[in-house]
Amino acid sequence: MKELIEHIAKALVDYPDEVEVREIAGERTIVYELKVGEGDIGKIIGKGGKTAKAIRTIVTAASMKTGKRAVLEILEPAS
């Protein structure tokens, strides 16, 4: 799943080398933290949050096969 999130994010941003996905696995939930380069957060969020919602929908659907709930957190880049 981590690779899928990285692939999608890198296709959307101007600075793909700055895309970072961290996986935090719990007993019943996996949290994915997505960080992108400064200036690329708007491309991941999209107009009205539609891009972020679409990515989260894909992550949720793909996680159904694992039996664990998946949560995607999109983090602001460090200034």
The other form holds:
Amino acid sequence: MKELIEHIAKALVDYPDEVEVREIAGERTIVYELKVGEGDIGKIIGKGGKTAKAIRTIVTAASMKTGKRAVLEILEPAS
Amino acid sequence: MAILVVEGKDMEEAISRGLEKLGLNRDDAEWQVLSEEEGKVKVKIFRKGEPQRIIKEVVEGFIQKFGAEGSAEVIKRDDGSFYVNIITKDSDGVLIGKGGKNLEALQHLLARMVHRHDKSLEVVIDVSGYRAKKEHTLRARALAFAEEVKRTGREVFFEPLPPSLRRVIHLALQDKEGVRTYTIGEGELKKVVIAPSRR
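The form predicted alone done, now the form predicted in complex with its partner chain:
Following is the full complex, with the preceding chain placed first.
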């Protein structure tokens, strides 16, 4: 799952090297924190949040295979 | 090397420049004129079948990371867009999702991922022909509704649909006499309406 999120994010942004995904495993849920380079956040969120929503849909779909609920948190750059 | 944009003072110069940069013979390349002005021609040039290769790579790379086993077939359509049919061993249902929800997410993401390679590549993503079948049904319903609208003079509303499917209805009826189509609503609640033509 971590790889899938990284793969999608890297394919969307201008600075793929700055994409970071952190996995925080809980008992029933795994939280994935996605961080991207400054200025790339818009590419991940998309118009009206459409891209972010699509990524979350795919993450949920992929988590059906693993049996553990996956939650994607997109971190806003601290500026 | 993927898809190049080259300039020249005329077509010939632009094409030979592109062929040289790509290291290709004329027979192995395809090109498309982007703009043509006095003394300056812009041409997009690539190896034959390059767009299909790029799209296949993006889509199959995604399928693999998704944890599915399968492949994508890419077909160039008459309108210049590329129809991509994904077929997997066991994940078709998950990739389509309830009411095609996951497929719409795939459509959005894969189209953007392909755009990163070349902005002009339009893709229509399908899984196991699900979309093709849905489009076929929608077209048939649109035509049947059009007859109803003509007969009764009353508007007919479709259920909310994603952009790619609303387009199917608009196109199916664009040359149909006696009816017109328009969209109402916002965001994910946008619906197509079939209405009698204005006199």
